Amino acid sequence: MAECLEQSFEPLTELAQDIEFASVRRWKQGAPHRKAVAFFPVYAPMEIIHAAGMLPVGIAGAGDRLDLQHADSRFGSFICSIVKTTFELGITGKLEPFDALLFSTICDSARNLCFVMKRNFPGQHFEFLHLPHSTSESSIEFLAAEYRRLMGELQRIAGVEITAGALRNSIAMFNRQRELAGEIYTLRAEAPHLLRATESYALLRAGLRMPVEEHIAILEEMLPKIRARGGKKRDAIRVVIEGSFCEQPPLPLIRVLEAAGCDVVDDDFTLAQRWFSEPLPLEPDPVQTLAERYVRCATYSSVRHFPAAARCRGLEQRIRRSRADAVIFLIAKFCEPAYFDYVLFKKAVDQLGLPSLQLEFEEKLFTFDRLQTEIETFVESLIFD
């Protein structure tokens, strides 16, 4: 049964990777008025894409499975690796399967990327969402218009009307995946040796690949026999990774972690299918709905337009409730949004009395012998204090 397990998370981790989207090649072959949208991290509102009848697909990159060839020559050197490999994913041919991408407030490069690609691909349609910068009740009303805006954009894309029902039908469903998602990362902070955090990770980010009812299916399948795993607990010290939000890092950085003795008990990987802790009320108006519990009751991170105390708190709590040993920042390089906060992240932990590590990675890194020896040395120093 472990053994079968195992070979269950190969799968997952392939389409996660997968720059072909064979997966959304395949959906879309399997009836002639399909549509996909792909959306940039950190979030996006994939229930209002899904009520369109559309698939919600997530890109986070090309990660290192495709060499820049054409991204350098319309970015700066000091920009993310992120931006530059999904524009390449574009001008590659490889977003072909996509009838719209879907970017949102972010940070400069990501907002950049949106228009670059946009005078690039002209044959190809770009949406950017607006999100509010504040918590206010104007707020609320600003983000529920440009919902609606989205909504006629998709409508039009799709040949479909959104209707409140069929909105209200995607909110629970997208519901349910949240709340599955929270099992995964209750549990991984319960029983870290039962579920790694690449196997999580695989497993999360692979909903970003496939109808949103068929993640539902697989962690629902899993999720019982995950918890039947056998395991031992490991003598490793329990961490919480921060800085993750936008940039995924290479899945042998994750392993290097693991295999130095860190137990992942929380990170703020794939955010898309964890941005709200509650369920999502589906009456009266669901758009006002998704507007204001984005505004009052999303999770806080980097990008988003959040008091920076009320990020600090968000933070310590997940500390307190993985019961974590010590944080460790793993930011992309050149992620300002990032850097901007880990001075006051680091202040927060420094006064809880943790330990902190901060690491700086990329997506094309294919070496990790520099980063191991201090995930090492600062695992070591914890164990032999």
Second form
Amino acid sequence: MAECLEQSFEPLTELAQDIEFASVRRWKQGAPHRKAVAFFPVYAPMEIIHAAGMLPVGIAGAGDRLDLQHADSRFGSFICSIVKTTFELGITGKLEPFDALLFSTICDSARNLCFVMKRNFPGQHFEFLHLPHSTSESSIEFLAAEYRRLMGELQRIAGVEITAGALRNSIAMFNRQRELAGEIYTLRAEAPHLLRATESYALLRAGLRMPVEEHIAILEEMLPKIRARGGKKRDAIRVVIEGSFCEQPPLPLIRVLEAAGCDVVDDDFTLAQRWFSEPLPLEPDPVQTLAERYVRCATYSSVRHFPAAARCRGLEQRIRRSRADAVIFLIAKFCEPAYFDYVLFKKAVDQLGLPSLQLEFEEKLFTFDRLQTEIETFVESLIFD
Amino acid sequence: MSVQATEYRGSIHQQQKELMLQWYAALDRAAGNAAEQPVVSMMVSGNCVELLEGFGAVPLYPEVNALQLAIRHQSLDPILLAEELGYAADNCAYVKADIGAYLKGITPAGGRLPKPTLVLCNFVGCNTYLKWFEHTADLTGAPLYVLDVPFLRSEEPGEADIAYVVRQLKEVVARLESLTGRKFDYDRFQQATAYSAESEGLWSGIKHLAQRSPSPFDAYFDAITLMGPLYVYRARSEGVQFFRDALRELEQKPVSAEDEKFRLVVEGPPPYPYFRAFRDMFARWKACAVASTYSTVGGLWEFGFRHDPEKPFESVARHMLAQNVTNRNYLQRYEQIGHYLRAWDADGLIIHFVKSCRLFSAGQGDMREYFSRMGVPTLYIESDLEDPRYFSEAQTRNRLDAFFESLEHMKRTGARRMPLAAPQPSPLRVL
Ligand code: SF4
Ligand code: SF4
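One more: the block was the form predicted on its own; return the form predicted in complex with its partner chain.
Let us now look at the entire complex, which starts with that chain.
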């Protein structure tokens, strides 16, 4: 039984990292006129894409699976890897299954990427969404208008009308997916020995590559099995990972962390599926709901403005909820939003009296000796403290 | 080859210096009397200095402070202090210099800098602004308002975008009324937009002088000198007077054909810590920047946009949304450069990649590819706008020398004015 469960993570891990997007191609072939929309991290209103009958797909760079032949010269030094690998995915034709690609206001590099791609791939549709950096009342109205604009574009591409009923149905679906994702994190915080961070990563990230209905079914089937898994709690340091919200750390690096004696009890790997912690109401107006909840109730994130204190409180809450002993700031190289927030977060974590470690990675990293030494030294310092 | 400084130093430079000293003096006075003199810190990009006039508030521009530190070779110590505090080597060095200088008590003109009445983050394009002002507000304890300006994702800003920015501008007014205890003076605000419209017309006139051959004005190096008054004073009568004098003086400035060998468009901010050395690298080749994108950070006025006293709020919103290079999308920047190359009749393009500023630099390799393919001689060089550790003088000079040599060769062999081949940028629609 345990073995069988372990085996079921393998295809999910592969699916989550597949840069050929075979699952998307297969889904599109399943019926005529099916369309898929890719979104660049961190968040996208997947409900709207789904309500247009399209498949929302979260893209996340290419890990170490792609050699950069063109992107380095287009983006130069000091730019994070995911921007380059995304461009390279485009120029090598791997993004071809997507009928539209969606970007938003997360950082300057990603924003420029959207328009550079638009020039280089004229056959594809690019959308840039302005997700507000304000909590003022007026931003709700603005975002609702922005979502309606997006709906207009998607309706044109999909050739279907997005009805209020369809949107309510989609919100209900994604509510369920978020609820299950929440359960996974609760489980990890309560019994980290039952689900490794790498397994949880595969389980959730694969959900950004398949229809939400299928993902819900997988989660519903696997959660009880995971809960019933054997094994003993190990004597490990409970850590929260902060800073990996966009470019993703290589899975072997997470394994190194775990092998060194850390239980990752919370992380920010797939924030899109945890953007709201409460279910969104379906009434009265679903577009208004999506906008209002984005402005009022979304999770804190380094890629959108909140009053700095609120962002620090968000991290503190995550630390408390998961009863973490330490924080690992795992930051993609050249990721400016994460670098800046590190300064604020570090201060907040220090004030809580918690130890922390800052590590920098690139998605394409494949040797981890230096990081491993840093992690082991950190863990040892905590054990012998 | 001897260095022949082509830098022009007329009476406008003296006037510019005096205006900027007056500004620092006003800030110093405000530091001593916060209740009497409101101060609003803002970003340069698409700034809404007109609105401040409605409160008689003085703008405080951290970017201007940061660049002054760099020009005066004072930026490294504050940067190092910020790095000790946890800022990364790859964070925008403007922010690090500003925060480090604040903590060290260093100010550009030696006077005091006040705690702002309001930290107004005009989020126009640059996401780093959000972080910078969050940190400033955190450090100084000053209240923060983020004015969320939607990025320009189509040719024209949509109605929802304009309405959104106008509503926020009115929120800023209400916020400042309660912070200062003063009532917003709408008439003065309107008057400010009228002054701005005049200053902008004159500034545009100056920029168009560079269409002459030879040009009496360098739209990169000289423009930077005039940018201070443009951001601080354009909405006041002093600004109008200054730009009137500047236009007159430059119009009458004698220039001879030998003073100009190459006409260039420059993209990206300058390396402020080596500003003089960088300028000399152009001067020794008698290379004149006839247009630059950096001089349009605060506003794009050479294509006709003006503030409108009949619709003051809406025109401020339009300026922030669409009439500055930072809030326009990357492809619109290609169009802008393409337009300069044609209408300002340039020989080539210099792309200066600065590591601090991803807003400018992320994608400049693609830009180089785009223009090179069009047949535009294009040079791509890298350094930084604030951090002196990222400038290699010898290497930069060698690359510029090689570029100018090849331009010279092209000129000699008659290949100079390369026709702009496909892909042609589409004609500027918004501008
Ligand atoms: S990793 Fe950071 S810098 Fe890079 S695109 Fe994502 S948010 Fe932007
Ligand atoms: S990133 Fe660029 S535009 Fe933004 S603050 Fe830094 S230098 Fe200015």
